[in-house]
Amino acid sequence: MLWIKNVHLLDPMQGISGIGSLLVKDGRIAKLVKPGEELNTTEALAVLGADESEALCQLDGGGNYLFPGLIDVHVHLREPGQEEKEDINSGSRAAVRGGFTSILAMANTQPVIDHRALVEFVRLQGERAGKARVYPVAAVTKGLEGRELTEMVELKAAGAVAFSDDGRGIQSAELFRLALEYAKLTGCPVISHCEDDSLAGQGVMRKGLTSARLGLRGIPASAESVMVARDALLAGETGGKLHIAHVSTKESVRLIRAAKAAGVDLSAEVNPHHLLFSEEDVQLTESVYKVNPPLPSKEDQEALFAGLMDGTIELLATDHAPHTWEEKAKPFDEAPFGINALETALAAVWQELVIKRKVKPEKIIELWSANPARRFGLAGGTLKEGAPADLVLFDPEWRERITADSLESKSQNTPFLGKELQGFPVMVWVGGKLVLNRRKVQD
């Protein structure tokens, strides 16, 4: 049993922001003492069904934020098959260090997560790791080949919470239409990697003046937006549940806004790196900035932020994509796409958006906890009584320099390596179990 006192509670789902306390029993929130309310020890023990002789752990939060654990709906854990980059254990440790108590593991592993046994493997490996909750995302097509649909109903029964061929865009409109139809039987969203291969070609960054100056092959913004338009139309036609991954262009934002206005069951995410970096940050010697979709123009960035603030884009997601040092040390046009993000995303967003008063703390929790829980039908996302005690105690003043030694992830392909960030989780609970405690380091 746990009583967390003197904390700034943040729960957008209930409209709560202010100093209060919270009681935890049997892995769930037993009592939420809202701002302005009071609770003495006798009353707390009565709520917990305990007497004075029973141990009640009391924790003073020091006025720091306490909010529901973050939920990242876009993570690449690489297991099975590429454990040298990341495995479920290391990825789970990285997740809780970054404040994520639930993560959705993408299917583009080796072998691809396209069979029941593999879905069960990912789920059980997550349970064995004992850190963040790991939810498998199963493939839409067998082998990610874009030819034949997987057995979605069976994969859902095994534990899949969504379906995606992320890493590859499904080029056949008819196959994607069928996928949306079939997925309705499961109630799960289809997550779309919107990329037209004929337009993207062999590009390595956003097509524009910067790509021309650097002499790098460019990917036009239309490679994403034409597929967003196609998939939104198909979702409207089928009544399917569509989620657009890693939105990065102003045209995509406009199309998503119009589709929602037309009543299409559609949600969308943006990655922190698309909000914080642009094509102008790309350097030939820094392949850490090579991501897919590529870093946007400044104009795109403004549209992404506007879409985030007006509700067109309802989720933040990291697209955590770890790679080995050797892979990312290659020349820019040869290195793989991807940024390591689980441990730095919240701090980077906090430092660049919250501290600079561009976004309120409540909005961050809405985008990264409440909305993902709603959209993907997951437990958590709130501090309501009876909800799982997936909690983050967050210190907005905590500063840390990111180093290879400080990362729990096996990979270090982060643009923040060697840089100091402000605002980190100091304690994290999953199902009432303490899975991260950094306060003792400072004390």
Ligand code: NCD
The other form holds:
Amino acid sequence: MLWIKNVHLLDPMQGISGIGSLLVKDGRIAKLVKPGEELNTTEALAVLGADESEALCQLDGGGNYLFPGLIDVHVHLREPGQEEKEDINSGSRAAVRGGFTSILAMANTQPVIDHRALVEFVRLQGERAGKARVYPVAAVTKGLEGRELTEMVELKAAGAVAFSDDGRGIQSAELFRLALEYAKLTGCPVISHCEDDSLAGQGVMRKGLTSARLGLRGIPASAESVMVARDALLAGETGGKLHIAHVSTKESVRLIRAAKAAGVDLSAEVNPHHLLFSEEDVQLTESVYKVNPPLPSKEDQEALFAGLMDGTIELLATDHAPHTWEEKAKPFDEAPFGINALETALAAVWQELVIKRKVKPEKIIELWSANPARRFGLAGGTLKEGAPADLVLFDPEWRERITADSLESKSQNTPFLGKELQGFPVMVWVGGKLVLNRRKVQD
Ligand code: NCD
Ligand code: ZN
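Same protein, the form predicted together with N-carbamoyl-L-aspartate (NCD) this time rather than the form predicted alone?
Next comes the full complex, this chain leading.
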């Protein structure tokens, strides 16, 4: 039994922001002492049903933030098949280090997660690791080949919480329409990686002045937006539940806003790197900036920010895509797409959105915890009594230099390597179990 005192509670689901405390029992939130309310030790023991001889662990949060654990709906854990990049254990350690108590593991592994036994494998490996809750995303099409649908109902029964061919766009409109139709039987969203292959071609960065100057093949913004339009229309027609991954263009934001206004059941996410870096950051010698969809223009970045602020885009997600040093050391056009993000994303967003752009901390928790829980029907996302005790104690002043040694992830392909960031989790609990403790030992 645990009493976390003197913390700034943040719970957008209940509209709470202020100093209070919280009691944990049997892995759940037993009582929330809201700002302005009082609770003495006798009352706390009564709430917990404990007599005084029993140990009640009391923790002084020192005024730091306490919020529901972040839920990341877009993570590549690479197991099975590419464990040299990451595995479920290292990835879930990286997750809790970054403040994520739940993560959705994408299906583009080797083999692809398109079969019941593989969904169960991912789920069980997550449980074995015992850190963040790991929820499998199953493939939409067998082998991510875009030809034949998977057995969605069976995959959901095995533990899948969403379906996606992420890493590849589903080129056939008819197949995607059918996917939305069948996914309705499961109640799970289909996550779309919006990319039209004929437009993207062999491109390696966003098509524009920088790509021309660097002599790199460009991917036009339409490679994404054309697919967003198609998928929104298909979701409208079928009534299926659609989630758009990694939105990166202003046209996509405009289309999503219009589709929502028309009543289409769709949600969308933005990745921190698309807010923080633009095509102008791309350098030939820095393949760490090679990501799919590619880094956008400054104008796109403003549209993404505006979309997040006005509720058009309701989720933040990392698209954590670990790759080995050897792969990323290749020339820009040969290196794989992807940015390592779990351990730096919250601090980077805190610096850029909260410190620099004065976004309220509770907005970040809404985008990264409350909304993902609601959209994907997952436990957590709130400090309500009875909810699982998935909690983050967060120090907004904590500064730290990101180094290869400091990362729990097996890969280091982050643009923040060697740089200092501010705002980190100090303690993290999942189901009441302490899974991260970076508190300095006090004497
Ligand atoms: C992802 C990967 O490496 O699996 N890469 C990326 O650049 N985002 C695939 C994806 O999310 O599209
Ligand atoms: Zn993708």
